[in-house]
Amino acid sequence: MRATLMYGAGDVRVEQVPDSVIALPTDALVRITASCICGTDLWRYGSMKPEEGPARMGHEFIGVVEDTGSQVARLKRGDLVVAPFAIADNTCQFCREGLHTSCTHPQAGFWGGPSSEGGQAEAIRVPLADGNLVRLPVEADSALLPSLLTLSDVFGTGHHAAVAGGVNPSTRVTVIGDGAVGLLAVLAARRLGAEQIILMGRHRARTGLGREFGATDVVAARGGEGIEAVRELTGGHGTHVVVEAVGTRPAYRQALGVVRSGGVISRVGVPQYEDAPIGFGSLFRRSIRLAGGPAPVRAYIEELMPDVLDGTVEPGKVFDAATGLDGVPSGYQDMADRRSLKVLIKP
């Protein structure tokens, strides 16, 4: 079968690899039948050094079931489900308390590790199948498709940011970042009910989505000048939550000067540091909280999923670019580049 392998920066490769293969009784065997790249990706593909390759790529991903081991109870042959990014058993204390991404079973951890295949082909094997796979009530050729490949990540991500903030209609908040899950975390705040949505992005195409998905304002400046341009857009004041979607501290930066007094930022981008302003004279004085942190998507698969079905929210918007796995290497170079926002994997 093919796959994607990373090899290092900007080294991305569609192979020949071995089948996958049920390998222990709770496995499920899934053909892939879509698939996509995710922001989180571009930083391996901007970074890696070729000694941690090659690597098997995606961990989004929608497929049939092929096979299922032998103790796989809840799936059948045909089945069309979705797949969180995250292994859990769904079972374990953690899981059960929503937090999938710290569950506690030997199997668990994410696709594509030292140990997983990747979502990015033409089929994977998903360990702990029971918990993991979710069953989706459309057929195979669903124009739903891609907003329900959101729920295996960005979807999922973006309502945990909001959800960690403590969105509600009397909140208001501020949106940094206008990737994927920056805009799908402001689709998220609307959805919540919050009073005013302050997307902070400077790609037209991208904010001009940002408001169809509930935006009331848009703020292309960065640093000094956006953080002023928000506080003036609140009475001086700030929002109550800021949701972090890029990862960078630049963006950390802005998200301590635009939070109210009293708020919280929500980080749900991938942080690319370690070290940060969290002291006195940044969250403590001010009572700023911190939350976010990796989202537990399957503990939202099924409260997300009904809004999806009768389209009262399309959070497949994200998706401007299509391909086979043939376009997968010129697809990861198109997001590097910003021509493509997320680009959909149709194996």
Given for the second form:
There are 2 protein chains.
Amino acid sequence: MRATLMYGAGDVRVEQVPDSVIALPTDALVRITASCICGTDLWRYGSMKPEEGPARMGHEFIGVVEDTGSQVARLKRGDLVVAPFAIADNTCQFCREGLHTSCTHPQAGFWGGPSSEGGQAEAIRVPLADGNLVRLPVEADSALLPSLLTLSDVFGTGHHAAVAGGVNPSTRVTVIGDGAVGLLAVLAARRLGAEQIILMGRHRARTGLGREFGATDVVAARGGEGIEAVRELTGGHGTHVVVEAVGTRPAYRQALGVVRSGGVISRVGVPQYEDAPIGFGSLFRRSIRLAGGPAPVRAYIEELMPDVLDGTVEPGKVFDAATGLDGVPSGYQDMADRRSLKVLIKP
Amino acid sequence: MRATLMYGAGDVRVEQVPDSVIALPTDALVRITASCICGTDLWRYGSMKPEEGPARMGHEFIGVVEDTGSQVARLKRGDLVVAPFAIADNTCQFCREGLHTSCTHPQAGFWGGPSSEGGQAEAIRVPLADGNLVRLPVEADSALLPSLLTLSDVFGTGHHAAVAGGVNPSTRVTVIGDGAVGLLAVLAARRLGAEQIILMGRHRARTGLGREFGATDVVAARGGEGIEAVRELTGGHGTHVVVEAVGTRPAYRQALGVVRSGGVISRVGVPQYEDAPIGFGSLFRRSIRLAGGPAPVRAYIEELMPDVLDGTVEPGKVFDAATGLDGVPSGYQDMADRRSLKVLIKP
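Could you drop in the structure for the form predicted together with a further copy of the same chain? We only have the form predicted on its own so far.
To see the whole picture, the full complex is given below, headed by that same chain.
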């Protein structure tokens, strides 16, 4: 079968690999029908050292169950399923609290790790299948597939950003970042009833989609100028919630500038920094809280899916390009160059 | 009248100053009957530069209203009152949300600022008196005065630490720091029903009081050893809430080590650092949240006072020394040397 491997920065290849097989009785074998490239993949695409590779890529996929291990009880051959981007057993104490990204099972972790496969491929072995895979009540050729695919990561992550920030009908929200997660944080904030949603981004096609998703305001300026603009839109105080969906230190500093005293910076962009200001002059004096982390999207699939199925939300609009496996390497480059927002893969 | 002034590190003097008077129609003049020295004062005691002084000291006091400005409606001469450590109008949008430390009134701020007086004195001008002063339903010589005095800061701050951390009957809590705020965070966590309260501190008299206040465990070790000890006490996971009541970077790092994945570090020790680790390896990967800030103690006085009045809690036990104004300079030194936990002042 064919799968996507990253050999180093800028070096993505689609190659023949051994066919995926059931290895453990809790595994399922899934034939992938839809997958995609994630903004997170781009961090490695920009900086991965050859000695860290080759790595199997892809952590978002929908597919058809082809085989199941002897202990898999909830799935059967032929089921159309979606998988969350973090592998979890869905039964440990952290999973029961809704924090699947801290699952304590020894097989828990992220796709593409040393012992797991990737979703940008023809097929995949899914560990802890009962815990991870969620059946989709649609046909394999449903037009809803792109939107359902976002339940594996970007819609769930945008929703998590809003939930971790405490978005409700009386909150004002700023979303920093016009990537797929930022745009879907806008959608999630709108879905949760946020009074005002300010999207900070400068890519006009993307901020246009942000408006369609529910942004009430768009601020293209960055840094001090961007902060001023948000403050002007909010009576001088900034917003109760700031979703930081980029992951850089400048984005964090921007979040500090636009958050209201007593508010929350909810981070879902994976931080590309370790130390940052959190002392008296940044967080403490103004009682600003920090929240977020890798989204436990498995916890949200059942809640979000009905709105996708009935068309209330269309998160799949973040896909502005589609390709077969052959086009995956150029899909990475297109996303890195911001020519594509998010590339759908049909293996 | 006499008041306490800090001239620089290690240099505290009690001097004659002009008598306090009503300056604005919203002021009250209060004759102070009980005040104290705060752990926060010790930061300046350790590092204040002479050019920053002299500064009027003291932000915790109880006293008797001696005079009121023409616009003061809720207080009258003779009322016994307690003041919160932050000056606020108690009516702006932030105050109404319970965040008095972000009050937008031009006169809001902290005691001891350029235009405000201090509580370690015979009398004090209290701005925005209706908003700040809360009447105490006891006689001026009540034995409850030390406990009622803690409503001005340390009990309210300990309570805020617990509330900001989300303490409830199903949470386990670690409190880092055996100063008055740490000990009263223990008391507050117990009052809110925390299942387990681990106090990290090495001063035996203080940790003894911590046990009396409700600590279920005491860990004297610090650093890696202390972290190991807390993890052993919590099934390997750490606690849902960590109250960081010290304010140093090592205390923050210790908090990172003992907090459970998905948990909260609630900071009430004023950070003596600006940058600290908050990236993937510290907060993000484990979805750890940061909360806290200068406690809006005004918001809590009405809630906490009944438990003090009926003796359910005795936060005044943190006072292990008492002095008149003359003894204030040596009181600072005793607290800096950890000979005294908290010094009560009877002007």
